[in-house]
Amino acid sequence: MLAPNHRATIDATLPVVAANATAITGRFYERMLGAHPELRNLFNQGNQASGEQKQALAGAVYAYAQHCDTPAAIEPLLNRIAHKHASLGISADMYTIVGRHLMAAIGEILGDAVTAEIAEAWDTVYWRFAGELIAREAVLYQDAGITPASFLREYEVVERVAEGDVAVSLRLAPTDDAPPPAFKPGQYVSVQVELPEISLRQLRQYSLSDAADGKTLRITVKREVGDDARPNGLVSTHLARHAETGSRWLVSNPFGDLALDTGATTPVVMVSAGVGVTPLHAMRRHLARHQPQRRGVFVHVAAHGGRHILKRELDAATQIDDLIVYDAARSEDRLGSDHHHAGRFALAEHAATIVRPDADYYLCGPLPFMTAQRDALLGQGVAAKRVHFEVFGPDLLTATL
């Protein structure tokens, strides 16, 4: 628990930090990247363009904030931040860095209002976040037999595969002589990438989009397209371009909060959009090969046929029933059958298919989809504990002000 005094410095601060958060972790990667320039390899530059990195930074500290001497009321908080960082192989020792400048940038931007107390109190709760962070990861590192020094490994890909109009996917082998490491379906790896245009090594997290088969790993990358807000996907480009069968990479363990119980026989729902599908492609393909007799329903909602990644392994044989719906279907897709719809999906509208009291609920996609998803199985009366998502990039649909 904290300390009296600081529960009631924080609590009577936290209006004022909430209205200022932005600007404080804005000012906060200024000065940190400032100062650390070898950082800005950990940072997707299109979350730092967009102000998604610092929004998701600024909530996760609110909710810490609020809720530090009951840290399990944030537990799946904690749990995917920690899996992201051992994806990236941070170190206990970078929360001294983190913790200097952020502390720095409150009184930068709160000014003569941060007095020493405030200060204090606001010191501790950091170091209690960051402690909690640093456990989790330790475990994590240690499960996984690795160190944040050698927390990646070369891969060469093996096969090259199109998907649709807009994807790829590479299946991963070690280039040593041991396997690959053991993942839960709905996991993700790390591949490094240099590019040398920016000056910048960047480190990405792709999700393994097939079940393990003891021998490889696969991933499926997107071409990022960007927009006003966001520059085009630096990485997803650069291995969309140069990632060809022979070429080695290196590459994280698996890690990620999003995993399926293998062990349970609850039936599973699965609602995906986009390259979202992935981490729940996996997850099918694992029920089919391993459990074909759990039952369930895989939802899946794209543009249009040529947007839809990994369609090709959609017949895999299982328990599951499959709801495709294309928003913008082309003359050329296959429409009309039992399991495929055109436009727009709505949840509502098949909650007799897909909503199940006893179902687990897996989620992944843009976030605003993500949002709707969960907003109408919670409507449904599904508990918030049976709903489980993944957010590619800054979690801004947990860590909200």
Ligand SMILES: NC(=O)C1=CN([C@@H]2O[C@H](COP(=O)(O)OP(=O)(O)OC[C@H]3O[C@@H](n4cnc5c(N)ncnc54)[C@H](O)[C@@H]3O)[C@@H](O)[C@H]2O)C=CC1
Contents of the next structure:
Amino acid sequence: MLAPNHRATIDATLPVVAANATAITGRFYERMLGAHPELRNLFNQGNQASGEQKQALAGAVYAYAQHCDTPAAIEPLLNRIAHKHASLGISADMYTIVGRHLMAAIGEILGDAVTAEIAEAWDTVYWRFAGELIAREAVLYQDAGITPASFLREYEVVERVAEGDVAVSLRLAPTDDAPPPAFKPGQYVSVQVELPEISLRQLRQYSLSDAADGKTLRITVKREVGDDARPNGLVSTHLARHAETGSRWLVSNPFGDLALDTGATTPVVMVSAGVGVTPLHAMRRHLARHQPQRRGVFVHVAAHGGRHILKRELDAATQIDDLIVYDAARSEDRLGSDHHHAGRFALAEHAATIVRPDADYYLCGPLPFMTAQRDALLGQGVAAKRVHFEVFGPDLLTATL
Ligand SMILES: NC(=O)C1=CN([C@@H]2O[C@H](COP(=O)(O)OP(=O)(O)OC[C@H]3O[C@@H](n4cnc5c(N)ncnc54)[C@H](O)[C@@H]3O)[C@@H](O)[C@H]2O)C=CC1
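Write the structure block of the form predicted in complex with this ligand for the protein whose form predicted on its own appears above.
What follows is the entire complex, opening with the chain shown before.
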């Protein structure tokens, strides 16, 4: 529990910090990356350019300050961040650097309004937040048998398969003799690439798109085309271009808390759009291989057959009912065989197929898609704790819930 005087100060200053949150975190990144340019490698340059990174940090710190005395409310956010940090090799000493620049940025943006008492209360909140993450990350590293200094391992691309017009699946085998680490369906790895064009090394997370086979890991990478707000996906474009069979890459251990409960027997409902299919496809493959009697529904939304990622692997025999939706179907797409619904997907229209007693629901896709499906499921009477989702990239959904 925060001390009562700190709690009162935090509650009194939350509105002004919230109103200035993105200015504070924007200044924080400028200061910190100016003083420690090497840390630029750790931050997604696309998210920096679009401003999503600073919104996400602001959302996380704000949510923590508000809810830190109610662990149940804050637990999912802390776990999600800790998993992401473990996939990036974040070490405990980095929190000192972040803390110093975050407190300095608060002082710069809010000026004289920051009394010694206010600074002390926010410093306390920051260090509790940091302490919670450091502890969780230490456990994740220990369980994986790695340290932040040894979080990457070399893998070779042993198979490369085009997924329609938009993506490529890469099967990766460790170059040492040991098998790859075990993982849960739904988890992701970070892949490191060198980008000489921007003099940076970048790490990006990719969901594992197949169930474990004890020999390889598979990722599926979509070429991300940019727009006014964000540049082309530098890392995915680089991988799509250069990750030929035989090429070698540094890859993290699998992490991620959006994982199928493989010990349960209750129905599983997977709802994805676009490349968001990847973690849910791994769940589907796991069910086909290891729990063929477990029932469920696999809903996937793509524009059309050419954009339907992992389409060729849908036929494994399972108790899973498929609902494939093309919302911009082409003339060659066959309704009834390769898709079951043409037109915009609205979950409520398919509630009789999708909503099942005792089911767990996993959502993955663009943020507006996940928000719409979550709202629709709650509208159908599904309990919020049954709806699992993970925002890839900065966590703007948690910030908006
Ligand atoms: N583990 C994870 O959480 C992963 C998440 N992702 C995320 O998934 C997203 C996938 O993006 P793209 O493939 O570019 O998807 P996209 O933008 O191509 O959309 C896929 C389909 O969903 C439809 N759609 C989008 N919003 C909708 C809504 N609100 N209601 C109904 N239909 C909707 C679109 O019309 C389109 O047919 C990315 O934002 C990525 O960050 C990707 C991989 C893994």
